[in-house]
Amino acid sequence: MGLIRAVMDTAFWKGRQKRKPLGPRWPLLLFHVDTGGCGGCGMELQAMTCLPYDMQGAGFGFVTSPRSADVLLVTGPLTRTMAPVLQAAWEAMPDPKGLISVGACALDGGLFGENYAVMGGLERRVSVDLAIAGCPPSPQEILNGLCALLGSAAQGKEKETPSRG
């Protein structure tokens, strides 16, 4: 077992560095919806938890419930039939939540324009804190946005808080 973890290791993890958390609360937990689509941005999202991507190390994890979730991650164009799922697992989540939208389809409806059945992206509806586009974005540029909006996030907190001195 652990001539083939140093293998994995050696074939993975050769000049990269471990991500430090960077947010004031770690982990940051992710709700993920899928509203439609492809499915393309779902399996980028799956593959992030996975070597060589440490999701769990950069400060992230996945919750199957939006009662735990800080983030709502949404992926695909919002249907009509998943509008009201994503609004009750929005309105389950505790204060303060952010939206972060995954991929082109999410953002703005992508390949699948306004009709019947599909409402577009959700740029236009609601008020978005990190939008990732790509179709699909690669799960190092889904962690590169995660940790920058992170990054902001803290940034922006030490600029608040006054310095004792």
Second form
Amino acid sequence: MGLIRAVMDTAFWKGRQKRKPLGPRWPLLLFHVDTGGCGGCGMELQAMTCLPYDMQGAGFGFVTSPRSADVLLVTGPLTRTMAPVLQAAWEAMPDPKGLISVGACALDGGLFGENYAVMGGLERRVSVDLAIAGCPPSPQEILNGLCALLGSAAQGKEKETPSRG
Amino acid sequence: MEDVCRLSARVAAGCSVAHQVAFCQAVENACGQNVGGEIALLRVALLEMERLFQHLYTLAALARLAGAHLVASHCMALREKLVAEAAPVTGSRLLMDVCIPGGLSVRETAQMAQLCTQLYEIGQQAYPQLVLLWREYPGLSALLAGVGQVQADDLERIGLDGPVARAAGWDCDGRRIMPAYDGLWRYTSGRQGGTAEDRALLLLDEMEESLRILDLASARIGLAPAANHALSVHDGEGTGLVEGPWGGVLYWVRLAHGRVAEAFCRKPETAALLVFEQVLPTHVAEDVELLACSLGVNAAALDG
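Return one more block: the form predicted together with the partner chain, after the form predicted alone shown previously.
Now the complete complex, all chains and molecules, led by this one.
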């Protein structure tokens, strides 16, 4: 329902301001879009939300609407029918926002080559903040990748601090 | 050939082994070659592992959509325990790329018998508690009993087999005609009301059956050498049929000049979508996702 609303928002309310409160947010909220493929990465994401993986403890949670998401999580090769949906989800997300590709297909198309229905991966089209490799990556690999993103963000913050001071 | 085999593993992630085995059988039949009893037995073990993992995944999704998060958590925890046990031996958590034309490509073939025993022991230990929890969780059975009732005649007309048809009273199981299942598979009678509850209970029954098959297979694996056959690829046509977690998966291939010239795949998800559309008007919007899940509607398989 959230995604349908986001599509409607993009279609009819293009000039709408979307801002989230400044400052640290906890947990980091993820919105997942499966843009095609076999669905294996989606299954591993689902497994990551359950035992024994402590996804919420690590500081991540899934949301059902892009309007409350910090990060767009994409799995599967980009199909032509899902491209507008992915675009709508991205535009519905408030700034600042990030894009993570999970699995080989989301990044470079994997086994699914470009044709009349499939556009391939995201790497040549948009800037991806984090790419988690694998076909499919295991839940632990996905969680480690997400944690690495926060780790690098924290490191970046530490590096920035002296210059600010 | 290898690329097509890898692609067949990625038509639908939950039915990866079924697609690989059916494709490999089709290629082997086109070449007029038989892989032998041991390889066929190992493929049966992989098929039953996949059925076990996928049924647990489906049951978890059904329970979650019905609001029974405790039951869903139990299903996923057991699935994760089984998958974690299998992955080091098979080389893939979702059992992708474990089968090639002429044989297998699991990481540790010699440990497959031991793996079957371990999965049986883990499954047997957790299964009674899971069934008890499913049957006695407040409101779960009542909610599922009112969703997605289908008739065997309609399913036969549309062509949807598998657990959906068996839970509606249509006696159809591709394992009956697979020689590799001789002495392993047996007909198990279950509820035949055709509702989502009947389908869930059938999935639970089939899990127990898969565990029993794995136990029986573990005693037979290793009695003969499991060497991969080097296929001499001829021009020709062949078919392969196996019973996947959601029904029969059939492949037809035509080989020409050492390559796969044409291929056709029949999968149950196509018919599941037609059944879903037929049943949909009698349901409220809140039950739509539950209905799709219980009928095995899978967007990944449909666009694959």
